[in-house]
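One chain comes next, on its own, written out as structure tokens in the form predicted alone.
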Amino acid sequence: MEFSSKLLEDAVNEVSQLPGIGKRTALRLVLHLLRQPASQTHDLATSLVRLKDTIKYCKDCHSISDAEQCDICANPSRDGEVICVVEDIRDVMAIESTAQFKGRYHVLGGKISPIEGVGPQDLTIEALIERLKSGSIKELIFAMSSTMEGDTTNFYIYRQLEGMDIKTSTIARGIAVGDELEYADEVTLGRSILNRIPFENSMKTQ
């Protein structure tokens, strides 16, 4: 692909790196930005900017926040007994939108993958574990996407709760193995967190 100009160039270069943008792709939204009011685009950049530099992690469940305990966490009439395991905040978003669950979450930040290097001293996996050892915690919930790379999550930290007393199920399979969360429609979603099974159950059917 040929530019006119280095700076087209440099800034088409820079969104095709974003995720399942390739460069045509990059070229047409860089174009469009180019043809809108010069102030929309300072807008676009400075929340992005702000974004990277001012944003935080919740201190209990690590999802995504403008303060240092995110807005669930922080909410009173939430269950702080029971905790919806995910893996980032696009799953947390996706349960909300189903107004089904009550309990609070946890966020790994990701799942464990060998292929990718992706073991669990790279996720939260130990902050989840020092929660639990509260003694506050009555159910673990395993809302994680039904992959290998999900279930080896699942397991490792089930592992991890030896000698707790803590319920642990999972979400039903009403979401199809290989699916990812986010794009559960909130029906689906819904009933698989309402009736959710006990973990030791649904390794059996694995």
Contents of the next structure:
Protein chains: 2
Amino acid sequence: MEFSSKLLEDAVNEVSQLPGIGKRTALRLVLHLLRQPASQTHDLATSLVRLKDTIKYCKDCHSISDAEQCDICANPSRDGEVICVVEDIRDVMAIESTAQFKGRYHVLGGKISPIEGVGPQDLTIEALIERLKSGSIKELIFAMSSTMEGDTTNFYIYRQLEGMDIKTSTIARGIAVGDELEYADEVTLGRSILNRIPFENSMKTQ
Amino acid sequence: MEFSSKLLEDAVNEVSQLPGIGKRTALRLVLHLLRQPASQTHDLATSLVRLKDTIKYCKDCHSISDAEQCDICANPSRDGEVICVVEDIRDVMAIESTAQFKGRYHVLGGKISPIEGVGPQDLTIEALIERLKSGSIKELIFAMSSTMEGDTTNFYIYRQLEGMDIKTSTIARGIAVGDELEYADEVTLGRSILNRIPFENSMKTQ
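Okay, that was the form predicted alone. Show me the form predicted in complex with another copy of the chain next.
The complete assembly is shown below, putting the previous chain first.
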């Protein structure tokens, strides 16, 4: 791609560094910004820089937060005895939107992945263990993605819990609500049979 | 989507103003930036603001340019008698990459579209007419998209040329090189038969 303007080329190159955005899309986005009022570009740039420069992570759960402690950890009506371990803030948002979980979170910041060069020390696992040692926590819920990396991360943490009196669980895997059996993959269907639950429990509504 | 951080929410809202980027994608992009060194966010923000604030448009062809006159218009070896009318700089880049056109361009900055509220006065049509009246231009090539809006824009400009001694042409429409006839749409195939060219001409190589 040959540019007639160095400024344009720089902007396109920077935008195309974002994941899933190629040069063509980057050019389309940049040309769009050029057609909009200058304030839009300024607001976009300012909000990104301000977020990056002043971002804080909650001292307890390591989720993104504007204060030293996030709203969930600071909320006294949340159950401090149950902690749900998730990969990133998107998972917190997803679980919060169900309104089914009243405990607190621990955001690992990723999952163990030797291929991508992410080891346990790159995550907030040590902080989690410290948190657990503090004593008041009774249950840990693993809510990682059901992938090789997710399972590895769960297992790595699980092994660190030896000797601690902490109950562990993982979120249920099974057929999604509203899905047809015939289209489910065998692994999921197999697991959902192995981990069947009492029928009365399935009648519980939100 | 409920955010635990106002800063994060602001950034996601700004990014999701870009065309084709929803809230989820915006969140993914913003979280990606948070995992990268601060310099990446700063470079991205700086390049966008610098482009928007210091952008120049070539005084002749109205293409994006770092100088008062773009490289193509400033190049004395380009044919000043032939002007190719295009919608935006992406079309200039596309035609330049063919290395088949030795003339100059005129960038309209869009096309006439009553639905989107774009009228002739929003484009650089008046500047084009002024340029044509200056006298040295002999041929105008319309290279707009083959859509209702493109055709309208072509026809609007064509009508302004009355009384001027200027040859007009449009780029050829037809079956793309390498395409199979059976998969071509009827309109394109029909036009390519009506506008057939002498066989010897088709043997011309690049």
